[in-house]
Structures are given as C-alpha cells and as structure tokens.
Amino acid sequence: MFSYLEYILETKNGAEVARVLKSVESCKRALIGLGYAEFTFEDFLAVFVEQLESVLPGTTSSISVDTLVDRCRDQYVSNYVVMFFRFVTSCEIRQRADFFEPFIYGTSNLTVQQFCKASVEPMGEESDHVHITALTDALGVPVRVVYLDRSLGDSGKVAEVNHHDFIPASSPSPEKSAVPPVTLLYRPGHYDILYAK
C-alpha cells in the first residue's frame, strides 16, 4: 500500500486515483454479492479511501511523502487497510473460483473456500502468488515481485535476480519494458519495497 501510495503522490495521477475508487466500489458491490454484512468491511474500506484520496494531487487535504510514512506507519491505519486488502482478495478469489481452484487445493487440499477463511482473511496469515494474483486483478495495480534464485543458473552463478510481474487480467498488454508501479523483494515470509535507481 505505501509504495502505490507513494506513486500516486510522485506521479500526481489524479486518474488513477478515480481509476482505483471505481475498483474498490466495484469490490465493496462484490462483498455483499458473496452475502458479506457491509458492516464487517466498511471502516476496512473507509481507512484505504481516506488514505487514496489523500494522496490526490492538487486538493486541500493532499498530504506530504512524510505523513504517509507517519500513516503506514500507525497500527491502526496499516492493519485496517490490510485487513480490507485481505477482504478483497478473499472476494476475488471466490467471484473467480474456478480460475484459483486448482492452485489452492494443489498446495493446501482445501477448498476455495475453507481457504478463504484459513488464509486469506485472518491476520497474519502470510501472502503468496495466489494472493497476490487476486489482489492485484481485483485493484488493477501491477506489482513486480523480485526473488533470489539460489539454484545454478546457465551463467553457472549460484545465485540469479529474477522477477515475475504480476499484470492485472484488466490491463492493457504491457510493454516489455514497463516496470509496474509498485516492486517489492521476497524474502520468505516477508515482502519489501524496492526502489529503482
């Protein structure tokens, strides 16, 4: 979240901003499909709002790089806008069942939807490409996820830096060398932001 917001702030993107609010009423109409009580989600919702239009370019209530650090950093603010982020990938990957079903019960023998509960919605449940794919399909942000490959490579280096861009299935084709707006490093168990040089 603080890496996208942070580009929003350094772009001044106004109309992804618009763009994203569009996605995340979308999500909201999606939640009460699947007979979630809007009262379970909305101050989830209400925190990221806040946070995404306070980031918009050019108004009264536009905050600095520095007070969203301060903001990502409050407990209150961070755990509210991952647990709505947990919420929407739980709402995509069960509108979209039958695309995740085959990655979920070939790792976890479970069905879309004890995962949903076992590792999807709770709270320090740890995210992975299953996740990932979700949220980023369901906002309609690109992600660039960043690895260490500890195998032999053709190089004949043991170790290789590689990445997998994760494209939303709503975007337009990419061009081969667009970076997505938001790249982070794994570390098993742990995602962190990367910053180009």
The other form holds:
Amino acid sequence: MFSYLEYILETKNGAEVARVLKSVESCKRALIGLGYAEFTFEDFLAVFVEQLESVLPGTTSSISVDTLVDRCRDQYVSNYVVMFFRFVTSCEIRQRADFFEPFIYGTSNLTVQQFCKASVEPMGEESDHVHITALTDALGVPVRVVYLDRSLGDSGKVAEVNHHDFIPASSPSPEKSAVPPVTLLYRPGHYDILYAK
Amino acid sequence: MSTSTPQKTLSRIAAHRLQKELAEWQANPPTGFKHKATDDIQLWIIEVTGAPGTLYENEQYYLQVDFPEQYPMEAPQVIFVKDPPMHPHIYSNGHICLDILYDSWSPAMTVSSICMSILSMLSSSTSKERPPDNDRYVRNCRNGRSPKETRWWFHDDKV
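Please move on to the form predicted together with its partner chain, as the form predicted alone is already shown.
Whole complex next, starting from this chain.
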C-alpha cells in the first residue's frame, strides 16, 4: 500500500487516483451485491480513500512522503487499509468463483466461501498467490513479486533472482509489458518493498 | 458472575460503528434474538430463544457481548450469562468454544452474524451435555479470566 501511494505521490498521477477510485466504487457495489451490509466495510473503505486523496497532486491537502510514512506506520490506518484490501480480495474471489475455485481447491481443499471466511477475511492470514491475483485484478494495479528461492532465472543463470508479475487482466497492452510500479520481495510470511536502482 | 474487563472507552471509529450496528439490529433483528436495552452501548445483553424442532426449542438463554476498544478490528467477548445451555461446546461458566469468536474472527463479521453462528451451533447439537473437560477448564478460569485468553483447539465442526 505504501509503495503504491508513494508511486502516485512521486509521479503526481492524478489520473491513476481517479481510476482506482472508480475500482473502489465498483467493489463497493459488488460487496453490497454479495450481501455485505454497507456499515461493515464503509469505515475501512473511507480510510483507504482518505489516504488516496491525501496523495492526490495539486490539492491543498497533499502530504509529503514523510507524512505518508508516518500515516502508513500508524496502526489504525494500516490495519484499516489492510482490512479494506481483505474485503476487496474476498469480493473479487467470490465474484469470479469459477476462475479461482480450482486454485483454491487444489491448494487448500476448501470451497471458495470457506477460503474467503478462513484465509482472506480474518486479519493476520497470509497473502498468497490467489490473494495477490485477486487484489491486483480488482484494483487494476500491477505488482511484481521477487523471490529468492535459488531456482534458475529466466536466462538459466542461478545468480538471477526470479520474479512473478501480477498483471491485471484489465491493463491496457503497453502496461502489460512494463515493469509494475510496485515491486515486493517475498520472504516467507512477509513482503518487503524493493526500489529500482 | 461477570468476566467483563474494566470498561475502557471505545475508539471514536468503534463507537460510530457500534451505533450503526445497533441501528441495523433494531431495524432488522436476527430471528430468535432480542437485544435487551442497557445504558451501555459497549455491553449488550441478548436474549436467545432455541429454534423450533431442536433440543433447545423455546428455551431462553442470555448472551453477553462485550466490545473492546478496537472493535471491530478486535473480536467482541461473547459469553452466556445466567444459566448457559447444556451443550458440548459451552462450558458451565458461559464460555463458548467457537472459532469465529477467537482466531477466525474477521472485522467483516457482525453481532448478528455471531448470533446466527451460535444459534446454528445450538441447533445442530444432538445431546445436552457439557464438554468433557468442563470441570478442569472452569477451574482454570476461576479468577475471571476472559475466554479470549484461552488457547482454543477447534476439533469438531459437526456440532
């Protein structure tokens, strides 16, 4: 989340904020359609939108990178945004249950409903391939995940690190081949932000 | 008997959320449950009526729902007060062995959804008895320990 907001702040990409706000709006409608009462997720949604608006370029409420760091380190802000992403992820998985079902059943033996209840919606559950795919698709934000597993890289050299790009299906084609704005280093149980040198 | 912790003030966002939840409950109460008005929004007493066609048909029980400062990020403490129903997952001190109240709690849940889970747990029971480790467990909770401090082991999802 921080990396993405920082990217917007640095690139002053107002159009991206507008685009994500639209995705958020359609998630909201989808959640209601799935039977979630609005009061159960609106506070979480509001905290995320508040962060987005604070990085919007050219407004009086724009904040500095330092302020952004402080905000993202605030437990309340961080937890509420994470929980909002859990709602979004769960919503995307349930909406495209046919697509996700084989992956979920193949790795966990759970139904889509059970998986969302047990492994997506509670706090502290780890985010795996299925979760990242759903979240990046729902928000339309590409993410690259780099992992150090000593397997052979694309060119067959061990010294190269492996990565996997999560490119939302909705991305326009030039973006599909570009390096995603957010790169994360996978360490079991945790993801760190990586910056290009 | 009360195992409620000393009252702390709710965070602003928690208070706001609870008000919305209470309003929603009043407009749309779950079948079989009645909210007993108290002057404290942080502590709800809910009357439960056993569902027709089950072992608890027409019996009345009382749930106490105690909301923490960081609700709904943190689960509420839910226990039976007065005479807890005889059930293989309900201890005689009112503590309930139900995963969504502890490890599997999600801020996406509500008091209403907890109530539905508890009613379904009661309804699927085939015998009115206490958990096999009731005496030991209750003894260990003597000084008013909250069930949220228990490390629960959820072993049976049939009942």
